Amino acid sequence: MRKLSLSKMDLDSILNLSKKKKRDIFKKRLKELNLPSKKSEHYRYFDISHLLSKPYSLYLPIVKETKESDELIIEDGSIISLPKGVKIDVVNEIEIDKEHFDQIYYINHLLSQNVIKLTFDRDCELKVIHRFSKDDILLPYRLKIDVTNRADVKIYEYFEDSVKESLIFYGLDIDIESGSNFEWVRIQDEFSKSYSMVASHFIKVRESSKFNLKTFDIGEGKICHNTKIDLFKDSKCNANHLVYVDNEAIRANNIKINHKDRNGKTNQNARHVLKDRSTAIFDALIKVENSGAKAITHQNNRSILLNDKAYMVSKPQLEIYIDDLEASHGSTTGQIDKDEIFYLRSRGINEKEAKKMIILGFMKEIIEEVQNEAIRDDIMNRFEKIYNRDTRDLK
């Protein structure tokens, strides 16, 4: 496989990497947005230029023979194991969102030779595990998820790796049909320097349907998730985000939620705990269009910095074009409250344990939103594992 560096390629060269039939659509949109760089608003604090300047071997996943298991396992973009009864296809092209804010969304669609399509027409809980095993590659792949027939679907998504210096372009295109419910729980932890990821997602929440998004970012890594959500009449979106990062991690959640019709409801709640030289980015926009009358939208972010070199970028935003709605947003960033530590110490708890109780209590509020008890306990154990390796440095 020949090496390529996307930052050194022009638009036509990138387009020529793809065999897609509808390349004109991608070309038009990428010309409007320009290729990704530090000048792109959502990459201002996440150094996309540095990632794209590295030479990678382009690796295109292939269709492999699969075996049956209780989980859907995807290794280097190819299905290797899947549960019985889940409708899965591999398709060449799918409908794309022509209004997405992220350039990588279109580049990923261009480069993804095949798309893994899952269709749910009945209630289902499914664990999806992504595994990465190849070094120094650029790996593009995507999943298409359709939730139909008023189904109630929950997906728990995990990432496993043993690679270094690879760049993953990944994403989900989700269509939640009228009256259906979909919950997406993403748990992404890294305990050492490994792959980098830029993931771009598009979720369509149709009339009277509900979407729950729960994301948990843990440990190290340079990972950015760019998510666009469109809400239609009487639809609901609850989005919860929890981030605990250390060392020189950069974790970004750029989320744009659009109220495109009446009576949409959004509630977004984020918590961040940062240590060492880590950076977290919460760039969240809720937009209520002229057609979004009677919208209810609330947005809040709270962050704790455990030392002076940690850096938090918090940008909760409302963009509103009507008066007939209920809306609020807010953001706070600070250190552990000394009065809380004093109170716990006055009850005979030493300072180390007092800090742990405060931090884990701060995170537990989001973790408890996960209804599945086994998944909830697993998430808490993953956060405690990271916390316990770090407590010696919390001064």
Contents of the next structure:
Amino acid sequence: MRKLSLSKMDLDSILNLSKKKKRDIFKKRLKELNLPSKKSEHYRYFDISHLLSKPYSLYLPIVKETKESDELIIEDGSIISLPKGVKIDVVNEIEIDKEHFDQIYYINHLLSQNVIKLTFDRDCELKVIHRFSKDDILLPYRLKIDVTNRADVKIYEYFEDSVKESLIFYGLDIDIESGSNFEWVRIQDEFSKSYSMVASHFIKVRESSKFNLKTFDIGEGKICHNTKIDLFKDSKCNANHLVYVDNEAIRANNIKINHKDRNGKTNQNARHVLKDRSTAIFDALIKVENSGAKAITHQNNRSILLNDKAYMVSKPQLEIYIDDLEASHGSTTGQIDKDEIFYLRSRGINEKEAKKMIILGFMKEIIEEVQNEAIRDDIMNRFEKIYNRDTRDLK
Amino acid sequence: MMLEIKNLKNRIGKKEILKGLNLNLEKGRVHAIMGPNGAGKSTLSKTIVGHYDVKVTDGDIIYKGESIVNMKPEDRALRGIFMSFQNPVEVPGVTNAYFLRTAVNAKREFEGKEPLNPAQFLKLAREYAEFLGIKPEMLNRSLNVGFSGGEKKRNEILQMLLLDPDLIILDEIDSGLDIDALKAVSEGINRIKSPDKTFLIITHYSRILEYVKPDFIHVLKDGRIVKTGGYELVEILEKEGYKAIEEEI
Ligand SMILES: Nc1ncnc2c1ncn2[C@@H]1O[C@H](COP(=O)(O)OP(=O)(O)O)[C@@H](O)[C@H]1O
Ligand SMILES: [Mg+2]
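Right, and the form predicted together with its partner chain of this protein, after the form predicted on its own?
Below is the entire complex, every chain and molecule, led by the chain shown above.
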């Protein structure tokens, strides 16, 4: 298989990797944005150049025979099994966002010949499991989700297995039709140091529809999620993010939410806990355009550093072009509150246990937003497990 | 003797607060400490429980015959020392019940007793909560989060009842309480008063002392105990203020 390193390629040769016929929009956007590097704000603290400079074998997923199972299972970008009644197509061309801020959104679309398309027209809860089995590859793949017919849909997305020295381009294009509700719960625990993923998402929240985003980032790896959300009239977006990273993890959440029409509501709450030499990036912009009158937006991030070598980049931002709105935002970064620790210790609880109770409590407030009890307990267990793991000997 | 404080000197940051304080607390007795703002009353109670702010520079604190100045706060608590906080902190995400049960079971483990399971614990906690006029749903809320001043103070007394300590320091437990809350708190205190327990009540006001009758009154001023007496001292302080005491020395 041919090895390629994207950082050594120019725009035309990247475009030529694709078999797509209509490449104009890709060319236009990649020209405007420039190829991905540190110079882009969302990659400033995430070492994209280094990731793209490594030579990988390009692995393009193929359509496989599927089995029946309780969950939708995607292995190396191909569906291998799925529950009865889930509507799936594999499509070559889908409508893409023409204003995405992330270059890899376009590059991934260029490389992904087959997009897995899920259509939901009735209420549904679905577990989606991504598995990876190949080392040293560049794997591009994408999902497209359409929620129609006023359906209420919840997806619980898990990522399993660790692969070495592979780079995964992944992403979702989600279209939530008028009056529908979509909840996306993403749980990504990763314990391999040399696993990396850049995922670029676009979510269109149409009139009077609702989008809940709940992300849980746990462990190590180099993982960056670039998410763009467009809100239309009377629509709502609740975004909750919980991150616990340790060792030498680099985890980034770059999120841009645009209020494109009247009466949009956004509520974004993030919490981060960082241990060892880990880095977490929370770069979140809520933009209220001229057309976005009567918007209500609240945004907050709180971070706790367990170690003085950990590095938190917290940039919650509001960009507002009108007066007629209600908005707030804030960010705090610090250590565990000494008075909270002392309070528990003064009641006979030892220091280690006191710290654990405080940190798990801090995280629990976000985890409790997940309504499905089994999933909620599972998430709580994952955070408890990582909190308890001893990383001193890991290097 | 429950507690002996000998020539205690300490500082917070660079500032010397207690300047050679001597105080003996007898078993089975109620001691009250009064004194002007900034005298060092809270610093004294923080020193006894091992607060990180306070650096002891001289003297000793003997609890049940053992020096505790170098002991961790949790080890002091497990041995029966309890302080109610003037301003209890809020701990988000940690439910009151879970916190209380963890504390109770830490002490039971220290004493070699079986831990209480959640059902056993809840039965006990609900009974005390009702006694103190604490709504049962407060047990399921995050510790002190969004509690009113009065609710926080009642919750401190709930902790005291559950932990059943031997030396009980109540720092301004009565400040900011309405009459109902003050009564509830006092009833809680009177409920566990016994010949084995010692109380140290720190207060500005004489109000609480009408409900919980002290055996001794100590006046703390400028980092030292400047006077010790009986209940009659309260009346003198009420009438003439701390100036009167100063003139006496
Ligand atoms: N954390 C602190 N940092 C600096 N000074 C303090 C701190 N806590 C108390 N003090 C000072 O110590 C002195 C005694 O305070 P405190 O013990 O709280 O008095 P009281 O409880 O009698 O009103 C005061 O002058 C106060 O300003
Ligand atoms: Mg005080």
